[in-house]
Amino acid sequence: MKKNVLIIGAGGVGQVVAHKCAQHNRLLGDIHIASRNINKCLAIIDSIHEKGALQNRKGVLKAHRLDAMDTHATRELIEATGAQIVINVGHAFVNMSVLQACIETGAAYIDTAIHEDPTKICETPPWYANYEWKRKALCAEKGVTAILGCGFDPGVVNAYAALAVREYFDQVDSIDIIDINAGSHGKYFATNFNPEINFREFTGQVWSWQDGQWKSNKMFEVKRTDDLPVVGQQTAYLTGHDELHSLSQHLDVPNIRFWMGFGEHYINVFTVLRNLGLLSEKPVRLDNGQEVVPLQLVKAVLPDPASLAPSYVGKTCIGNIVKGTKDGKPREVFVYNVADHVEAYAEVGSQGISYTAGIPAAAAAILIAQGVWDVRKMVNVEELPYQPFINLMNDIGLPTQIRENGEDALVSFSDEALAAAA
């Protein structure tokens, strides 16, 4: 069993890790928080302490400086530490250094997002096979367990797609994954998570996997309108997104789809920033000679997404439409979570956004802590057993649910399901 966990990144989800592990530390052990700006780790601590979130009181809770580019430095930190599961929730950028460290130690490796690259937006499909799969071999040569992808959106929705396809449907034809963020931060203009990445997300082309194949379209091109629980009729636009990356390749389904709700006042921002070019990665010369990289500029003026939470109301939507057949007749259902902001900010400190991405991963590591995810190679969350994800998570905030023709209901697995699954 593996245990002592060493969480890097300092943000809205690292400190959602941070209080969710340190719930839970008689299990995992030590708790480590590194980032390159130490103030951001020391200020989780403290807010784990006041709200008296250590399981163990006694139990080790540290903060650490680290570059986690530097693939030696987050060795020699992994190694200091004792950490046996690293949970990688810092920049997009870092995943192949910190993945490598990982693999270099044989601690167990967690992400929640597919790794970028600064120079490259909206890189040709499928992602995780431009950079993390390239090490799946090396994995399983060394006997690494590497969870890819474990936030909400990737993650949590590729567990609910991978449910769907096993026991509630013969065929599926698509999945359409819908993020709904119904709250309300009061601020004029900012990002729920790291604008720079937020940004990258939307500037590009948006890629879906349709009639089995890759399909390209422009930004707010495509959109739709559900009428949701909790969060009433909403609207989304389809983007590209981590998770089609790996579904298309793992399911069988001939449609997988992303869509993101977006205000309209959002879209009016995001259209002036981009078209007058400050969405740009590429670096532009002032008459001073200085350098600026014009999307690192608008990160740096836009508020810090940790900053949204105190004043955050309003609930978060997020799950799949998934329709097919069962038993020679059309079926639909939607498996979701539905999460509060102003309940997240009271248990964590954080906004809704983080605490959706935060739980999952998380729950990854106390999975891996028991055994039951510990499984020495690299997979994404479709590739795992989904019941004692689900019923873990039911436990720590994010209640799974799913409505069909009208009705709702917990999702949850009985004793004989896991142990079936095992």
The other form holds:
There are 2 protein chains.
Amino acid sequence: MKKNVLIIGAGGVGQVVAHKCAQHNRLLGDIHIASRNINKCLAIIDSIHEKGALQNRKGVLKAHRLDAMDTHATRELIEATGAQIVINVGHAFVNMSVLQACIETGAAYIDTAIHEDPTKICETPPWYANYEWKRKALCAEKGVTAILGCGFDPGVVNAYAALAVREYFDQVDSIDIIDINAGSHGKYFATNFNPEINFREFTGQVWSWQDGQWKSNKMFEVKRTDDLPVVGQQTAYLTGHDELHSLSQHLDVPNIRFWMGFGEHYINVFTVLRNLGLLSEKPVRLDNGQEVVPLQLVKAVLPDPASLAPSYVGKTCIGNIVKGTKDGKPREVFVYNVADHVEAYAEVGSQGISYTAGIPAAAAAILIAQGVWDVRKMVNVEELPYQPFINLMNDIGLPTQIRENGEDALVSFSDEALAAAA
Amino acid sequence: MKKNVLIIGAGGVGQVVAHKCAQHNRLLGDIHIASRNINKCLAIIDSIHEKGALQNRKGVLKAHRLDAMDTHATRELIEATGAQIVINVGHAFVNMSVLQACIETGAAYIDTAIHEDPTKICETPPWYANYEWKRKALCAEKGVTAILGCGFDPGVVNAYAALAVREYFDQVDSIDIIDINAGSHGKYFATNFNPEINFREFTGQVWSWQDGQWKSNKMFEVKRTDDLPVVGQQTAYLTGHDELHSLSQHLDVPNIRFWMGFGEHYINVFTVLRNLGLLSEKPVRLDNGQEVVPLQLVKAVLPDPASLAPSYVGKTCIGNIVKGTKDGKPREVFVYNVADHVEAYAEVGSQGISYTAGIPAAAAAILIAQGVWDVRKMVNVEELPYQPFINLMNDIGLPTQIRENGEDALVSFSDEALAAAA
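Moving on from the form predicted on its own, kindly provide the form predicted in complex with a further copy of the same chain as a structure.
Entire complex below, previous chain first.
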């Protein structure tokens, strides 16, 4: 039974995680938020108080200034706060330093996206083997719980993959993860999370897992159009994404692909920026001698993703189209969630993309605090019991639906199923 | 009779001017080239020697390092070189400092584009009144020859306007200056001259002279399509441009407009960059604290315009569609030049856009050296006799054509006409 949570990162996802942890602070204990920019932490704390979100009004809720690239400073903050659960929703460049601090202190570690080296794009698959999994043995040896990639995608979709494989099929041929944001922010152009990370997803090779091996494509080379619940007809493009790099290693499924929805306008802007070299992470030299990373300038001129939330309208639909056989017959299901930008903003002050990424991380913290997911080793989400996770998310904002033969139904588990999974 | 030429600026236009001056150095005397980057001057000198372009092989041809924003340094260089003619084809930000150095030394001044303040875009019309014309009285008082805007447009098209008004019409209703580059550089995207200056033409209001007053439009708001000599059917957009700001003041013509040809791809890239704020001249602050001017970064990632020359193919067509009445009947003529990118590169190592801008400036230097244009005051090109200018350009690379009723003919002047004009 761990308690006291340190949230690292005060962007849109950090805001969601902080609100949701605050709503459960009787179980979770003290809530701490740390960022390089303490003002962003303080703004989140203000918004939690404004919404009266603290379940225990007398609970500790504190802001801290932290450079999470600094393992020593992170370790000191973990020790000073007594945090036994660290939720890392900071920059993807800080994963390994924060994980190291958790290993040194014994705190449980949760993140929502894979580690990245700022100087590299799209490394050799499987990506987790390049960084995180190198600490697997050490986590097991020290009994440190580390849950990797526990946002929506990766995260919830990994649980959906495990659910489908275990409960709906005898054999799975393909899992196609579809991520559609059918919402509108009303700006000329914006990314829904940190542009520096967002664009990195599309600038390198597109890795997918096909016929049991890695296949490389170019971005926007392969697309599909599906008629999806609530959001309707949507076109999505084969995209490289974290979850393929663990699901391919943990599930016996020959085809696992990730598809992200893009409108033509997004693709046009992206294509112009990429072709001009403005998405490069390599510095260029200006006439005045300045060395500037083009991608950092693009980030600076784009709207702050957090600023999109108040005017964001529409829905997201993210889920897994799974095909295979059951009892000798072909079967196809779509396991999915639909979230609403306006509802997300009303509850936690963030838009739907941040909401879908942040709620699962908070859910993981709750499950660790309850002992259900405190597994004392490093895991990806598909290696954990999905039943308590899906049930908890049904309750806290991200209900799971399944569509089969045109019929939609809520996915939830009985107490017996939960007990059997434990 | 002035002699010895100092060329300031070693970009594509500087290369053309230097080659053409070298081809006429028996008249022009010593040729000096100055730039912040002396290596660019040395490269031009190498290319002049490679082509054996020096008319007098023993003539002086020298490179100098110069920051032309520094009037004192410019004055010292004019004095040290004994230059009596300064051709300023540097950055548009240096006009006023170079002009000042000419006024102080008595050297003749020639430029090809209007002065710009780096911190301002698209100031109040007429633009010349904001900077250059404030020195008109001083030039007259000191007897300093200053020829403003003597590239192709502004420059040659100003002469074409004067020619049409004086020789082809009793009354001119409209002059539409059309600038079409039907060439192809083979890159994804590039500007044909310094992007920092190029984009500034399109980011502010579009001023045009209509019904005898200034009218403001937005860029890409108004377009026209014409069937033009050699380049065929071409679409051009109402664009703000230097020459309108003198022609409107010097000619009694109620409608003077400038139209620049753009392909859909150019407009798309430009629109994306502008809408994202990447063409701004105002610095933005990056996460790392750097203050960066977006336009300067865009310049740094785009191809160097000079690098386009070797692979540039196709033609340019620039000229004036003039409408009015003659002998009581409506008349329409198109006075124009067609230039060829490949031929330009073969002769002077620059592409056609630089060629059309540089030849007229060199022609002005020749006419000053001959005493024909050494007017000892500040003028725009339409105030000068166009006959020797057009004749000279016929000989040195930019022949003038006129199209009327579908018939094309060379425009040139007899010795009697030249004598009458003198």
